[in-house]
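First comes one chain, alone, set out as structure tokens in the form predicted on its own.
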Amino acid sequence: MLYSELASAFERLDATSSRLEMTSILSEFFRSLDPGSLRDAVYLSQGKLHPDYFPQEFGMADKLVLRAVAMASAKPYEEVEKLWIKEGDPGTVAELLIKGRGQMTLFSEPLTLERVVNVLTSIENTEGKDSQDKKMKQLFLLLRESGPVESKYLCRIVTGRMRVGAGAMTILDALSEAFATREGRPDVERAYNVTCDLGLVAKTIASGGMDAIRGVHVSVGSPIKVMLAERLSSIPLIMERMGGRCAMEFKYDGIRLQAHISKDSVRLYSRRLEDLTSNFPDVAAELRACCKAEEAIIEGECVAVDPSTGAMLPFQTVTHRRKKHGMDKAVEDYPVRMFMFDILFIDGTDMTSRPFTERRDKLAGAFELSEKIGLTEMEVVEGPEEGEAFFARALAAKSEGVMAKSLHQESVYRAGSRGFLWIKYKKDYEAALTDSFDLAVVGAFYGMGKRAGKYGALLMAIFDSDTGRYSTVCKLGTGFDDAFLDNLPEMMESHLSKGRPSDVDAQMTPDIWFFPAVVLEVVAAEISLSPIHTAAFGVVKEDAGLGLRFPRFTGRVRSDKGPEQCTTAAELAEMYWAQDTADGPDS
């Protein structure tokens, strides 16, 4: 397959903001590929060579890519850099300059997808002395053989700017349209949720059809999309929803980890599929030592503890373990304990289809507990009074609240889904709003007065899981301290967009646009109808969206969440109706 065919498909995707049109473009293109090429095409459409959970990166900054562009276009570096300052995107710079270069006849062999993948793999694996120079020269060789459009997407891939709107849900829609039926779409999504590998799903359905997709199973080494909880505003409401009886666990204030335990090793993944094994080597070693099975996948909350008293410490403490350097000292200075709460796989048995009670029993029997490895505090409660008493115990133990879990036979582990099989409840849920919001930064406004020369406010957005798009919900200007504002430009630099990103819906125009990537935790006084924000537009009122009144940053950057794990439009609407001030949906 020629790489130019893939680049052409990217160009068509980049030219539309319609998810239906994107799905149609991808579906048609996917049908034209053999399964092996399809797998690589799916990864590259997201700017990668592997599934999301692989830690490898290309490691090429803009200026290194500009050096390769200068060599390939035979232009002075100063001229290339000047154009980059104007355009803000190395891909656009490469396209413009290589278009002006004209046809180079010396390299007559067409550039294939296989060659592109091989060279990009080499770039990714290049380390050690002179690695940056070697990476640049390898990219130059590809650019030398590329046309303008191919060059644009090569540069965007290696700099992490491959944003053509091909999100996971859009790709799954396209695969279903190309190789399945509408009825088969849930099976395709399930295969993705239990493997977190779009390329594998694509190759499987293209080569084996729906029978092969239904045969995709949980396996050690492939992270599983985590199951999520719903919210309710009181213990009595929770007990009513659960039928008067449920399991209740302490909700710990730590980092949720999914541990993949094999015979000789353990890998630890965050909820956004980051490999955090190197950040918690003590936890990994203790899990392997305590596990009675040869293979298992478990989930737990990793909580910082006071080394002198063993008392649990706030979330901010455990985040010291997310540093890239000095981990030996961090392990010593910030001891942690893992509280396990679910088991998804053990010695060849997929536990996700088993009810919660069976999973909990299997988890308890699979480990020898220790000071570092334990089970979540859990109790079966019957009625609101027992629930309130357990909630009080959780708060006294420095937990942030409780998780209520269904005891019914259908209480399976729903990978990647949110539902009322699990319900979370925290103390602040008694207020008018029932939770904080996880929002993506999509824009910034320049500051004035004391904030002159800095970003003074941010444009924040929720994620619409039905459309795969981001919609604005508030302008956020409070809760920032000076240190956060000082570090904000550097935090956001790699996510700058020249204009409004194609997957962002907004009526408000900030001074600077960002691609959705950074997630912040925000609280607010109320959700109200908004004529200027696009979140859940038309859901409550035909010509209005929903916005947050008096939003405030909590100080918590949700580095454990990706933008697609933001608060969703459906959740926002549910929280609007749950407010004491909101009229019912039939009013």
The other form holds:
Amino acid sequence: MLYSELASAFERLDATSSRLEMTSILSEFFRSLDPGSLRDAVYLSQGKLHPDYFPQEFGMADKLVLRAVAMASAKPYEEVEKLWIKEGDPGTVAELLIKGRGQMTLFSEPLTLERVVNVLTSIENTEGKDSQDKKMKQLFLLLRESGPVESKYLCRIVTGRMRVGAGAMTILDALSEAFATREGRPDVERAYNVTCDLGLVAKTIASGGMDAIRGVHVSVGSPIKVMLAERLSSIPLIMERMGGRCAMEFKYDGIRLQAHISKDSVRLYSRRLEDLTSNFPDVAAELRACCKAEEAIIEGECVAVDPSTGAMLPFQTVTHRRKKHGMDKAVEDYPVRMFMFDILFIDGTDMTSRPFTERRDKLAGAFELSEKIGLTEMEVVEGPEEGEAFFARALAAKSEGVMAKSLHQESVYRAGSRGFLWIKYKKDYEAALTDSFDLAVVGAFYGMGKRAGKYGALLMAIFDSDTGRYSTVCKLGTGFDDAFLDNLPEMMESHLSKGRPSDVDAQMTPDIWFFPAVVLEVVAAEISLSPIHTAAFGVVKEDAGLGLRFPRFTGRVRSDKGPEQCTTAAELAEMYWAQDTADGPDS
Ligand code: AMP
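Next, give the form predicted together with adenosine monophosphate, keeping in mind that what was shown is the form predicted on its own.
Expanding to the full complex; the earlier chain stays at the top.
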């Protein structure tokens, strides 16, 4: 397949913000590809050569790419850099300059997708002495054989700027439209959620259809999208929703780890699919030593503990383990304990379709427990009184709240989905005034007065999991300390967007836009109807969204959460209805 066909599909995707239109462009394109090319095309549409959980590092900074563009377009480097300062994106620079270069007749062999993938793989693997030069030259060779549009996307891919607006959900829609019936869509999504591998799903459906997709199972080594909990505002509401009886567990305040245990190694993944094995070598070793099975996939919350008393410490303590360097010391200084709460696979059996009680029994039987590895505290509770008593016990033990889990036969592990099979309830929820939200930064406003020359406030958004879009919920200017404000531009630099990102809905226009990536924890006094914010627009009232009043940053950057794990529109609406305010449901 020719690479130009893929680049032209990207160009058509870039020209629209309609998800329906993107789906139809992609499904038509996908149908025309053989399964192998389809897999690569799908990875490249996400700017990658591998599945989501594989950290993609081409190791090419903008200026290195500009050098390759200068050579391929036969322009002086200074001129290329000037254009880059104006345009901000090496892809656009390459497109403009290579357009002006005209046809290079010498290299008339058309560039295939296979060659592009091979060279990009080689760029990725080039290491050691002179690696920067070698990477640059390999890119130059590709650019020399590429037209303007092809060059644009090559430069965007190697600099991590590949955003054609077609996220994973749109790709799955398109795959279903191309190779399955509408009824097959949930199975396609399930296959993705249990493998986190869009390319694998694409190749499987194109070569084996829906039967092959239904045969996709969890496997050790491929992280699984985590199951998430809904929230309700009181224990009685939870008990009512659970039908009067449920399992309750302590909700520990640490880092969620998904452990893939094989015969002689263990890999630990965060809920964002980052490989954290090197941050928790002690946990990995202990899991292997304590696991009675040959292979297993389990989940648990890893919490920092006081070495002298064994008492649980706040979340901030365990984040010391997320450092890049000095891990040996951090392992010693910040001891942790893993509280396991689920098992998704054991010795050949996919447990994700088994009910909660069966999984919990299997988990309990699969490990010898130790000082470092335990099970979450759990009790079956009946009625609100028992629920409240368990909640009080959880707080006394320094947990942040409870997780209620359905005992229903249908309480399977729903990978990648948030639902009422699990309901969380935190201490914060007791007082509506301190409800906390996890919000994505989508814009910034320049500061004035004391904050002149810095960002003064941020535009924050929630995520709508039904539409895959972000919508604004507040302008956040409180709770930042000087160090945080000083560091903000650097923290946000790689997420800058030239205009409003195509998946963000906003009526407010900040001075700077960002692609949703960074998540901050925010508390607010109240959720109110808002004429300017677009969150849950039209859900509570026609022509109005929901906004946060008096929002304040708690100081906690949720680096463990991706933007798609922000507070959702449905949660926000639910919290709005639950609060007892003047503009509440009855007014
Ligand atoms: P939140 O991060 O507030 O959305 O709460 C959900 C998170 O609570 C999960 O992703 C886990 O990291 C964590 N958690 C703590 N204790 C438990 C538990 N017993 N069961 C499930 N998740 C838990």
